[in-house]
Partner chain sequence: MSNRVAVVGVGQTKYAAKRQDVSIAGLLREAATRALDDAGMTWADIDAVVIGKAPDMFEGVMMPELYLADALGAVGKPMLRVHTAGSVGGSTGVMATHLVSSGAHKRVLVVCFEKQSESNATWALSIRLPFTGGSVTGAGGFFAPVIRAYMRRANAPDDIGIKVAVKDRLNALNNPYAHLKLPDISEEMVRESPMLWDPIRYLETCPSSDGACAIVLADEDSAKGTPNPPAWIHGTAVRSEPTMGAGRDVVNPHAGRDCAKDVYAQAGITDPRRDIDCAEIYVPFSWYEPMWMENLGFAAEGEGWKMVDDGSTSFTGDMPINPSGGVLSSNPIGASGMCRFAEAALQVRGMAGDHQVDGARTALGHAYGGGAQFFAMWIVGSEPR
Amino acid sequence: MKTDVLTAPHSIEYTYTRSTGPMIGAFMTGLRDGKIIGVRGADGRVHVPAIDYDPVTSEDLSELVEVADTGVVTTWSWNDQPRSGQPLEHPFAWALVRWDGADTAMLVAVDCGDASTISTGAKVKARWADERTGTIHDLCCCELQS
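Return the coordinates for this one chain only, taking the form predicted in complex with its partner chain.
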């Protein structure tokens, strides 16, 4: 039995607004200034990006800490076929990078040419955008440091 399937296009879109609050806001503002901003938690650990509330005690956090824009790869995965909208158009590594001075790692693209060049423990440095606007795109990616 032949069945006709009804199909129709359905697209919805809206420009949402986000209020970041005092801690995430400080992190975003820091990016615009070429700085990486974390926050000290109740147990002394420095969380990057800065977070509003302590993950252990739930208390408000307020002690902002600037960390270095150099750090170490804690784990990584190779992206051989980048898709549109990703940080780089050529193959790169997605890596968790723990910035020097931080106790947590965040996800960053590493522009290192070939998968054979990167390893856990590798040292990296941030590559900043020329024109920064206070978004995560200000931090383009990382490069390997020799």
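Here the rigid core means the biggest group of C-alpha atoms that line up within 1.5 Å when the two forms are laid on top of each other. Positions refer to the first chain, counted from 1. Worth saying up front: this structure is predicted, and the values here are computed from it rather than measured. What changes on going to the form predicted alone:
Once the rigid core is used as the reference frame, the Cα position of H137 differs between these two forms by less than 2 Å.
Write the structure block of the form predicted alone for the protein whose form predicted in complex with its partner chain appears above.
Just the single chain follows, nothing else.
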């Protein structure tokens, strides 16, 4: 017995645009200007990247805080074979970096040569793009500090 298979074309797409809003917009503008911008939460913690709402109280947040472009690796994973579109074309670490002056960590690529050179607690510094436009790509990656 032969039956026809019912099919329907379907494409996955995002047919909307999202504005960055005041907090994420400030974070992106900061990146353009070579600065890391966070926001102070209701409990006093500084969240980086800046977020719109407090993660505990859900209140709107508005107190922007500039933190350093140096920080500490809180955890990391080695990427032996970078894929197209990733920040670096050679092996690198993905790391959660807590910027100096922040209380939360942000995912950043760390250009450090090989896995033996990075560790939890390692000090890093941001490497900025030569030409910045206000996108996440303005922060190329981090480099290890001595």
